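What follows is one chain in structure tokens, specifically the form predicted on its own.
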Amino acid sequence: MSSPLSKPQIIAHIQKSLNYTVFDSKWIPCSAKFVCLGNFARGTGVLQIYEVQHGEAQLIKEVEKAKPIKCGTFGASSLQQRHIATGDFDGNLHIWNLEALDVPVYTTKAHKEIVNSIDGVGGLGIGDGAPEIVTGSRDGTVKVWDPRQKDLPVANMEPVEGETKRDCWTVAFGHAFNDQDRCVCAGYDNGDIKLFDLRNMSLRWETNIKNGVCCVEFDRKDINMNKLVATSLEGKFHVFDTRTQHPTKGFASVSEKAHKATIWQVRHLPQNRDIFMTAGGAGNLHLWKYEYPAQRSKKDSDGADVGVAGSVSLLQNATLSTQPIASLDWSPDKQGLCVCSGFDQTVRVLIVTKLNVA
């Protein structure tokens, strides 16, 4: 009989009161600092460096901008340079140097609205290729940006003339596991998913879950595609096996309705891909294990390859402030440490135990 500590434990290890509202959380690699991205009450962008030192998080630099900022990442940085790329509420993607944060190294007008999502691969050794940033934006638009190029996106995946724009709230980069191949998930507000082919420019499948998609994430950016995790509206999230695709029915999938409120966030543990963390709109934290079936894909009476989903199963949940935790990143570097900010104007650094018997 497993006895209650034997499961993994989320501890609240430093909590950290803020004066401004966090939208983004992100540990700098490589490193024990993290990144919190947010606005002002008086309506500017700030950005702040903690370093997490005797069980406190001492504040390290701080700069104020002139636009809100609502996220970042690492992802299409080298590990040398560890620069980070943000998106504002006025549609700008900027690249800044850590060290020298009073002009970026890399700005463009990315989108007409502000950008809701940002996702970056090719950088910090995970996935092959070039060094790429997708940007999704309330305009409807999903763009692709290479840092070494001014001003053109590498793709602009946007409505056809005529067709409604749909604001998107969420994207993520997978399938980079060779110099040619990857794709761009992207989930819109009335619950569409999208999954984009950039080596041969096509949509390559797309679903609706009923709901608006808060968060998309692939297991690994850096593997042929295996699992895809959506979260929406509603507390409901769902895992599609997207190794193999049926040409009719598409990726088999297996849903779990887990919070009462929105699912926010959803992160895979850098250290082991098949247990992955859901953020909740009532302050709540769950920890999810994916089970894999016995066989992952049967034939279909046409003789197709149909993908047969596998289960989860909640390993440990916890209850942290009564508002919404709007962003959540593990360490890449120390498992089971992890960042996580709300509305509460809080960010916490939290220790998950015993991940490894998961």
The other form holds:
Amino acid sequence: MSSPLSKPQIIAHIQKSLNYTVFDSKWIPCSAKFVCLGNFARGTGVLQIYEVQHGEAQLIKEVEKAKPIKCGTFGASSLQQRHIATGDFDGNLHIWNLEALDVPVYTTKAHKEIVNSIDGVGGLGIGDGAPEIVTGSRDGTVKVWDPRQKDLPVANMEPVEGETKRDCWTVAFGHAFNDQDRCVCAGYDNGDIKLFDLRNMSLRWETNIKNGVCCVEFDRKDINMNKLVATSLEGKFHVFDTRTQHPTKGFASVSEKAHKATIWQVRHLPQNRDIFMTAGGAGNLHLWKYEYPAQRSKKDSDGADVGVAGSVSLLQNATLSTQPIASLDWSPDKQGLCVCSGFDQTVRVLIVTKLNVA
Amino acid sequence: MPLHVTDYTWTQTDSTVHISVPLKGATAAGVDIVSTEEYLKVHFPPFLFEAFLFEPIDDDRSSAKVGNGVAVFTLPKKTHKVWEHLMITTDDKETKKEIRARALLTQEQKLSAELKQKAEKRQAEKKYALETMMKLEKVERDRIQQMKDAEREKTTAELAAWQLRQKQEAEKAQQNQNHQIQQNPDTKTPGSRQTDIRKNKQVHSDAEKKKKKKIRAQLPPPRTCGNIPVTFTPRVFPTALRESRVPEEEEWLKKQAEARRAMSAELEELEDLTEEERNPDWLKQKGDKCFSNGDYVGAVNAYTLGIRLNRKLPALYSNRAACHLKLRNLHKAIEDSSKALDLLTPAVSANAAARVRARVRRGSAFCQLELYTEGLQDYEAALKIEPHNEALQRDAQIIRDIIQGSAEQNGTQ
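Next block, the form predicted together with its partner chain, ref. the form predicted on its own:
The complete assembly is shown below, putting the previous chain first.
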């Protein structure tokens, strides 16, 4: 009986049924609390804070907002302040202080349409450089904000005049290993993945994976960019090795088909950047491990360096519900603890064991 | 008729009767014995021994030994009495028949009872086997479940312990902060809190790095504003992969590519033509120019030459159909537009406009030939491709009215 039980196990620790549609759930750093963001049936937004106590999730605070809230991140706030930046259905970006939720600390009308995705970098003691927030919206633009600058975005990636715009479904920061370097990766609904370099204010790389891109994430935000995972509709995800960029071929990638449905989220384990979990539209979670190839780059026929993609192996999978699991967040403090929420109006706290061995 | 055995011998005690029947050479396997309480029959063809017993015997305890050319029966009596005779002394056939029938019946019942018992026993044994199997499996399952539960409890206990540690450390940090504020208020306090919290994260234990973070007072200024223009991948067909009719669309593109490349092999006749005149596209343009100038015959010639060079361009057929319409060569128009429609399969959105045009031309040709129903069919097909075209709708309505008008006419006549 040793081999099935020496694999990492995904154990559902707490399951809490909510009375609203929950879109995002995030751990509050350095605590055993998490935030749930969503919208009530009456069309107003809701922000709830839960604490994990004695095997139960206790509601600590609940506040209702005017517009439904789609996504949130703690990535750009410092550890003492722990402000959450949220994007809502109306295109507004707010930053809230969780102690005083009546008035936002920072607010701006970021986009004309719903903010689909948000990410933050520079806070929480991770990475160097200014704290910045990037938002991607259905109006096809990706904007980078600095909480110290009001109203105007620090960078704006918008379609050229006259171009038909495509919805931006996901954004992620990466390559933030010193004060100046930053990269933003954006995924669109027509399968485009674009990598923008904020230091040069230019497009660094783009590709098209044929199916709408649901989620992109770098394995670490604060290092020289190492790996990028992009998930899409129809159950496919691609892992790009971003250490070596070829002038024409771009990045090497390996792709895997799993889940039989849209893969909604991918999240890397904060403690081990080669392990990541994907959440699928059939309510299942797959835990993967990336293995590097013997040589990460080789010379091609022209003598230019081209990357070599490794391989991905499935460590464990678990089916938690029948509805899609739309959001997933690992706890940065305890290895293996994660919170996930799905469209069955439930938020679950999971424990993944034996991640040291894997 | 079986032969009755009469040279049997019998002895008795108070409690048992012994009968010995010679087998006359029959094997033990060929002997059929029926015994009940009051009747004993031994049948070894062609011999038969029947005994209508004087008194009833205990059938369950009776036994028979068959072997060595003789069958020996040991029949314990029900009532301990000495019998005068072995058999009842009656020659009444009826009684004998009755006794025989009764005996056979009892025999049957006994046999069926035995069968039932055997079946029940088998059933019971199977059930028992099943139950033991289930018990074993249950034990196995419980063991695995226990291991899982133990794992879960261990992790939840760890979680609780970690939370407790967090709380304690937060309190300690708070106390430290209070102390430090009392001692000397300087910018070191956020640094020390950071260091305490960092211990939990196990990320950096490097003392130098901590110092660097304490010293770094200012964050870098906000980035200077920049704008990056974005273009999206042009898709030939802007639908998602799962919605796209990729196989048909690929087929259409391939056909088009082939059509461009197809060149006729009849080069001897065409040697006096110039380079230009051998290019079907150029010929098509020439034809279009003639058409717009009103030179329909010239246009037909140009298209015909183009078709000779390249039989696979639907545009040439379709345009030639339009010329024929103008020249009122209606049958030829119908032929050409049919050929064009054949070439325009598979039906995709890219060739929708061309298909509509071909249908309209064929439809008008039919109407001019007064084949209104066929014409209406074509117009309705065109409407299906382009439902919002008002001119098409009007024309279709006109044709419908004509059809109805002629039907009435025929009816009244």
